[in-house]
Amino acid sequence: MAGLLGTEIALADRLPRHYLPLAFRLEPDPMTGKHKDMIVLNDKPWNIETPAHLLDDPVTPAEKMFIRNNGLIPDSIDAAGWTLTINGESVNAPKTYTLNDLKKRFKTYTYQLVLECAGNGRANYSPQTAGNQWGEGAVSCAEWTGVRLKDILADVGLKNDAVYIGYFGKDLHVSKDPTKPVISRGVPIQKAMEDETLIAWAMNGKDIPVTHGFPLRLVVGGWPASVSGKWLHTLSVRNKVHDGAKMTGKSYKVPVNPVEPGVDPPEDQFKIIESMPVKSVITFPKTGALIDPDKPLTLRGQAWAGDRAVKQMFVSYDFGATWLPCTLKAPRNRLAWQQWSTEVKLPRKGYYEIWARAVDDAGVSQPMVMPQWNPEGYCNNACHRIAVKGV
């Protein structure tokens, strides 16, 4: 144990028999819930990190769940009691529903679905922009069973100008002012009506962690996480583009045209994030790494590509001079992440920077470096990269 913590253990001696120092528990923390890697950028409301050697599990178990909420966790959360209404200017007439009427009366389907925060990656945008400042692992890809939402729409009936959907939830305003909206953020009624988009109760086969959306969420996979809303008691069907909370302004969207950075357009030359773009993590090994050049290295990590499917992945050791490819596996569902693996031999010690690629089935790559720069700091998908030393 000594030599895995790089110092002498200091009484070694007295340890009880079988017992573990507190530098190798992997319990979750007891007030997160999180593994205690996590990186916690705020708590109020929470914000929480995934370190990228924390993705290498195929699906994200819930202590491995990065957290990005816009406000409070509900100070009272009655399951037992709990309703999901559907009405909006489109609906033929709103109905209402107890989670009981959604597990007995609609067939459930079981996916795995990537949520991925709109900022992932905004930390490593140059100028600096305003926000949280992820690295990588704002992502997961966890197993989340429910009902199909269109299924629900489908029994409570919709006009033929349906053209979006609005969510709400019983989060609250970090002031604690309950006419304060946090969020209301919707989807386009094609992605609403897509088979994956759930109405979930469950996550990794059981109920839904309360900092995730106990009792019911809305989960639509491969669109920025914001639009997939936590505590949902209400879906509204609109006739026009939802004008909840965070639909306004320039949250969550990205200039129409390409800009200088630093630059920041007027509010109408701004569109609206759907797909996130293609994206890859390395998730072993760990970042500073100490390697044996005289052996292979393995690598393997998880790609996706919002609503597409990744076609190919490569990584490079000599900072994009060559790729080598890498095996790709094919994904559990459409929209989730797909795990890729190879193994690379170094040419000597040293410094490496290694770095991944991943490539969509349109043939869109991940820019090296950065992607086109954006005033909010959104959709990062540029080269993950770790660095090793061969000694």
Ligand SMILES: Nc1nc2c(c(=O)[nH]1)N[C@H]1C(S)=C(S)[C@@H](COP(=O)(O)O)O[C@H]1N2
Given for the second form:
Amino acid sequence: MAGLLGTEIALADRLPRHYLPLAFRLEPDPMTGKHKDMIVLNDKPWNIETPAHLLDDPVTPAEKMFIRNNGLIPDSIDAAGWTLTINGESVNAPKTYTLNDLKKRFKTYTYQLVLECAGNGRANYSPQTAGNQWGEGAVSCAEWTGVRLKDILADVGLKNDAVYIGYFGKDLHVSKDPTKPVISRGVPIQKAMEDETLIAWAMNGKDIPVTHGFPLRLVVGGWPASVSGKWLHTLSVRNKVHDGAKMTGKSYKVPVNPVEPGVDPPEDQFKIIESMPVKSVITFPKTGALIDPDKPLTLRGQAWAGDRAVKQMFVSYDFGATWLPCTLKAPRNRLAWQQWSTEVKLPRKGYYEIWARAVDDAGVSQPMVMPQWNPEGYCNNACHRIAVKGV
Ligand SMILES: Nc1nc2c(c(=O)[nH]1)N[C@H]1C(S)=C(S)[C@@H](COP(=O)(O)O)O[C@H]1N2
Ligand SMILES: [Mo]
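Now that you have shown the form predicted alone, what about the form predicted together with this ligand?
Starting with the chain above, the whole complex follows.
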């Protein structure tokens, strides 16, 4: 590979298997290849962001899907021998299913589901917080196929005291120490039992790409994507809030009482993030576009609202002084994002910012400026803004 590129590949020994360096991506690799314009935030573990203009497709293709790994992709994946075990305090007796059992014994469903990293938008918090500095693109809405978790849980049989589920995946800690857990999160049993909560083996009609959890993944739309466990091998049904890695401490939590920017309260004053807030992204045009002010300017993008639906969408080209309503499509199914579009006419030549603002079905709007700062930098749903020039 180094010969082809005409230079040594720095850190070549750390590239995950199946992973092509960006310079080689003339054609995306069918398993894990990403579009050449993807932004690499970190390569150990891989954290790759999608620039806003690549989120234009109604269904996010694999090559444009952000990657958030807390550890290392499993070294060897035995798909043929893969099993899912359901255990925990609140099951009558643990039960193990092969992939084939899951495919044959339960009804299959397909849903388009928004997966947004809780840290999406972190880069725009001030003061800056630690962690990957995601801009707007740690979000996707692919089509997932699998079985309903609630159907599996009904087959296993639960005790009355079930309150939470927790997932376990096969990825490795960055230290490669197999005894160190990477991430093991979960959701309350009510969310786990929703129709759209899937145990999925396919994404966009194909095997799930290795980077996104092949061969089996828990997929929970609308909540921090960290609850959608990749390389899933075990689900525990718990009689208390799941206490796996990154459920404790301050991970994926925000202060109960709002704090002034920069203030970090003690652990016991934090609560777990549940539904993600209303948000939208402008996917066309790309920021920096040169516009003919004599022609109508088409604007479009995606909007989503966690467990809720988006009810209204507005754009502004005068810094929020006036807002123009957009056309907004219905979601394909609950927990899918919604396409919005409109045409505006810039009044004259010059520099403009286009701001986009979604309002959910409870009447809650995206804020125009930085929302409630929090020490881990989660849930920044401020309006997305792009800059264009009328020339
Ligand atoms: N097993 C496992 N599951 C995981 C993670 C992980 O590191 N390991 N990362 C989580 C986080 S924080 C996010 S945001 C999503 C990212 O999903 P994606 O990489 O498929 O886009 O996966 C979640 N599931
Ligand atoms: Mo995440």
